[in-house]
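Shown next as structure tokens: one chain only, the form predicted alone.
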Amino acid sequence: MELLLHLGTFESYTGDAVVVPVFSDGELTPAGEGANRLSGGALARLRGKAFRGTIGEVLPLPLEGAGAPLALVVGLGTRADFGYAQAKQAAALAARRAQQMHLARIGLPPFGAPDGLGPQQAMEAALLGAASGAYRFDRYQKEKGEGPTAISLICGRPDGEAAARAAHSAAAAIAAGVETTRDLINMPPNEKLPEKLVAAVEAMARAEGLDCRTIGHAELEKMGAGGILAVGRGSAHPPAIVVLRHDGGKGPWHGFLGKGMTFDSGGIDLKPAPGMLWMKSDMSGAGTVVGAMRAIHRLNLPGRFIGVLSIAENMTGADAYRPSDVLKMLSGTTVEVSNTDAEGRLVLADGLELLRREKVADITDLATLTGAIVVALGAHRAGLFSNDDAHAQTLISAGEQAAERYWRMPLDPEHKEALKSPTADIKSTGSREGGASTAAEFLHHFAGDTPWVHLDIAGTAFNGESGPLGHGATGFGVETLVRFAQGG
């Protein structure tokens, strides 16, 4: 998928279709006056009818005189409710289109930007909408799909070129960060064992001039990693930690952190069959990490970011570890497991240590980590837990920009009391009720007074049947993490 910049007209862009944003209210934006023209008044005689400019709307309408053939009439909404969520959404739903109808390039004029939302934010979630909505996994498929394979931003306003390139190099980076992330997450299982995960991740890191440290199996033993340990005990494939970082030479290192589980049986307490279909995307937290950080080096952000991927696969070996094994992980903590399915908590608590060591300045963690979190919020809000109010709200805040949405949950005492255990210092889980927060309880003992965040993406991360993107990874938490590394 290439994003590219066009310093012309719409009516000079001569790819396949231009995307035409219209809002439901009010007078026709400048392209949507352009489409009426070249299409002969068809655009207002269909609109109120056939089209109402509603956010999900798509209509395809042939243009005569312009290099592009077609236009997609795509529906914004109401100009009181437009902000980069809708923009976003609508440049998803108008690449969507397009896909389905195997048009190889499209065009994108500047949507419309009323008060509270620039030129330059609509560009980038309009050119970051349609990267999503195009993007397609068809690797292992014989018939390959078709669809966009180049996106151009339309640019024919010479006030407004220094705001067209902005935008396109952001939206660049940072989409190329969401489709490794996607690419990651979607590839089988047997395709991305941990050593060929962290294998993918080092070839990146290469590519992209990031540096990449991985800490492998020896390492990990000599270190006293048992929660990373114990939990890949069971697969013929050892777990290892992967340590990125961009140094941009400014200010305190920042933590992220992912739950890189390449598939998760659940181990001796295994999960039924319907729970383990989508098992592959059990490493979407290190996926979202990895996205992130590549999209930070590409930007060349001036903060220091370090992204930890512990990564590890759950399976029910000889040596697989056991209800009531005793655990002393890398913090020195003893944990007894009470569920051998709660592994993501335990490899991440050894993640936390690790950067706590490293003296980073905050933590933010990503895991699907509870299927609580979805029976709690759904597909549309991913679980946030904090020990600090201010990261918090910085998380909150860098989400509202990338128009991806988090809800606080809380961490009361209820939820400490619930993981104690009478053999050792913590156990793993506490009980069914409230299985998100006792999760989070957890990691926030490994998190100690570090300013932390830890967000469950379990609803959000994967379609698992259909969603507006389709099938699929999502790449939700990528942009998330590069607004917060932009100063949130």
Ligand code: BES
Contents of the next structure:
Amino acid sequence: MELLLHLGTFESYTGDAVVVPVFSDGELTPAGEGANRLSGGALARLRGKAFRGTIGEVLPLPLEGAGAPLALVVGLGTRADFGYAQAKQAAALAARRAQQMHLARIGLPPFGAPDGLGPQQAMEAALLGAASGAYRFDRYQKEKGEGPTAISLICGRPDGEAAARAAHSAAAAIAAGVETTRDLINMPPNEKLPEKLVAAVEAMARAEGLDCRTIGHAELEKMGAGGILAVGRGSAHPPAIVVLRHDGGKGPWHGFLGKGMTFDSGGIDLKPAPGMLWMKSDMSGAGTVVGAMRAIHRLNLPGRFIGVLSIAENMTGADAYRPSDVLKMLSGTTVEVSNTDAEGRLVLADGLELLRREKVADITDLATLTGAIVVALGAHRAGLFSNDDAHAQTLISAGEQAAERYWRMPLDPEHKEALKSPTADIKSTGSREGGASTAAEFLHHFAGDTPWVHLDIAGTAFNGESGPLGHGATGFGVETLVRFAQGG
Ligand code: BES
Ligand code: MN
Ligand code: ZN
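Output the structure of the form predicted in complex with this ligand; the preceding block shows the form predicted alone.
What follows is the entire complex, opening with the chain shown before.
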């Protein structure tokens, strides 16, 4: 899918449809006025009746005398509630409808920019929303979808041209990152075995000119990365850690870390069948870091960012690690394995130690870590845990800018208590109660006093069921990391 820029009026845009944003209250937007005129007044006649302009409404309206034969009139909700999230969501739903209608080329006029949302932000929201709504994953299907292949930002006002150019190039970079992330997560687990996922990341890095180094199995052994090695041992496909670097030349290094379980069977503590379904998405954290690093590099941001991917497959092979095994982690801490299905924290612990050795200023890890966070927060917010209020607030604000929502969860001394082991320094799980927090507390042990945020994205990364934006990977978290990196 291509994101393009059309510098001209919306009447002059030639494509299959123009998206026309309309609020549920007040005057029509300029594009709304245009669509009303070119539809012979149909929009004004339907407004407030068949079309009320609430978020989620999409009304196809034939146009006469415009470059595009069709308007997709899309509701923005009230002016008072309008913001980045609403613009993004409305554009996503319009693009989704365009996909269902097999429209190949769609145009997006400015999505109104009332108080609080600058024109560039409004345009980025519209482009990113539309790109996300138009996404599809059909590489394993003979019959390909026919949804939008080209999405154009339409800017007819000469004084808006600079903002439009900036929005277009930023959105194109971020959308490319999001697409990479969603493709990797949607890929079937037999097609992204650890060595294949590593190769895919290396190929992306090479194509983008992003610095990339892979720590293979032998080197992990030499280093003594006992967490990731144990988790990978039940698989015929050995684990690896990939390190991506973007050096924008300014300031301290910031660390990103992603859980990259290419498939999580649970190991010897095997998951029941329903719980195992969609465990191909258990590399979403790593996939998110890959997409974010790609976008950050394309944006040529001035900061320094290092992305660590802990990649392994949790299987039940003859040499699989067992409950009660004691592991010596890269940091030297010994861990008693209390459940082989709590594998994410083990691979992340070694990644955290690597980042500490890099002396990063702060760490943000992303992981589909616990079922408990899904129960607590559902699919619309990810859990955020942190040992540092300032870093936590920075990530929450970055999330707000990206229209990705987080909810700060507790890390208490009692959670540390739950990880006491009779045999080793700590054990890997506590009881079921507060499971997302004990998992985070386990990571905290390895993050130490480095300012650190842990994002548990188990509920937000992947839709098993078909929601309004379809089945599969959401790309949640990529834009948060980019907004963080932009330092806003
Ligand atoms: N990958 C799972 C967590 C998960 C669950 C992700 C549902 C997405 C949807 C993780 O490795 C896991 O199995 N966690 C266990 C931990 C438990 C054994 C302490 C869980 O949450 O049940
Ligand atoms: Mn697991
Ligand atoms: Zn897992």
